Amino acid sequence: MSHDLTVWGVGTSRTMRVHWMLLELGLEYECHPLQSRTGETRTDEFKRLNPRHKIPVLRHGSVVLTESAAIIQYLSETFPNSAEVYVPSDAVSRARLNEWCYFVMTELDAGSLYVVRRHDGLKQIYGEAPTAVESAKGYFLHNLAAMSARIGGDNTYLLGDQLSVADILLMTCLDWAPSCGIVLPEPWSHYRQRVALRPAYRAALKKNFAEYKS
């Protein structure tokens, strides 16, 4: 069934989140494989979708969303698939899900990994800042250590036996970290190995990253 879904963007951890969620939900969609920092997002046509010229972008009918966390939460609630993706049904459950989402997006993604990305991978643009880079790596590991007890026990995923929006956000950060020179401690590497077995995750890797397509 067609739902008039279109995605712009491939090639980053943040675009990976959107492709993965769409595939987990079994949704058909059109993909425009634009990449960041190629000039493709600076056209007038694209900037009408997202004036900040960033990917990913999702269009669902007349709805346009431009932040990966908001996109995947919207998809999980608009096209619920209780067999594959957990969606909370009450305020307390939503708060527990959001607690993980906000932690991942602020402390791991923006507060750690993107600092490394800016001042190491993109230092020709943003300038070298070796002290900030090492500090950000240490802060990433500090936060993982602080949350390690929360992923213990019998749960396969963060909130039980079902994948959630928070797992997709976290997993993409755990995949991103090794490329920044961060070695994942236990139990996070085991968690990553478990989640990576999901068929939709593997399909999303091939959809999103050119190196997996072959």
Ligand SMILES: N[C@@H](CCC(=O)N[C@@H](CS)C(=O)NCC(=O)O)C(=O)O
Contents of the next structure:
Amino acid sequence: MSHDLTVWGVGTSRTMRVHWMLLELGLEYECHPLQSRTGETRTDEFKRLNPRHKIPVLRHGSVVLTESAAIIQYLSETFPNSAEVYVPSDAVSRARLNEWCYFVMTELDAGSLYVVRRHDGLKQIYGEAPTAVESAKGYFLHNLAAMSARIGGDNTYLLGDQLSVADILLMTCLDWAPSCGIVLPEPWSHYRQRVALRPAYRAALKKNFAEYKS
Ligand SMILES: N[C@@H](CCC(=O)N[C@@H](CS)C(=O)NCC(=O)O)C(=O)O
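Output the form predicted together with the ligand next; the form predicted alone has already been displayed.
Following is the full complex, with the preceding chain placed first.
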């Protein structure tokens, strides 16, 4: 069944989140394979969707969303597939999920990996800042060490035996870290191997990365 879903963006950790969630939920969608820093996000047409000229963007009917975490949360709630993706149903469970999501998005993504990306990999655009880059890598590892006890145990995923939005956010950061020169410690590399077995993850890697380079 078609739900009038369209995605703009491929080739990055942030776009991977959206393709992965759509595939977990078994949803068909149209894909515009725009890539970052190619000029494709700077057209007037695209900036009408996202004035910040960033990918990913999702359009569902008349709803347009432009932040990867918000997009996958919206998809998981709008098209629930309880066999594949956990969606909390009460305030406490939702808070537990959001705690992980905000932690990953603020401390690991924006506060660590994106600092390394901007001031090392993209220093020609954002400026060189070697001290900030080293500090961000250390901060990433410090956060993983502090949270290690929370991902061990009997749970396959962060919140039990089912994948959630938080796992997709975390996995895409763990996949991103090695390209920033970060070696993942245990139990994080083990968690990564475990989650990587999911068929939808592997299909999304293909869809998001196989034919494109970031
Ligand atoms: N916080 C945003 C970050 C989006 C973002 O920075 N996207 C980058 C690629 S990963 C981009 O579109 N860059 C293109 C540009 O700046 O022109 C999200 O998670 O969706």
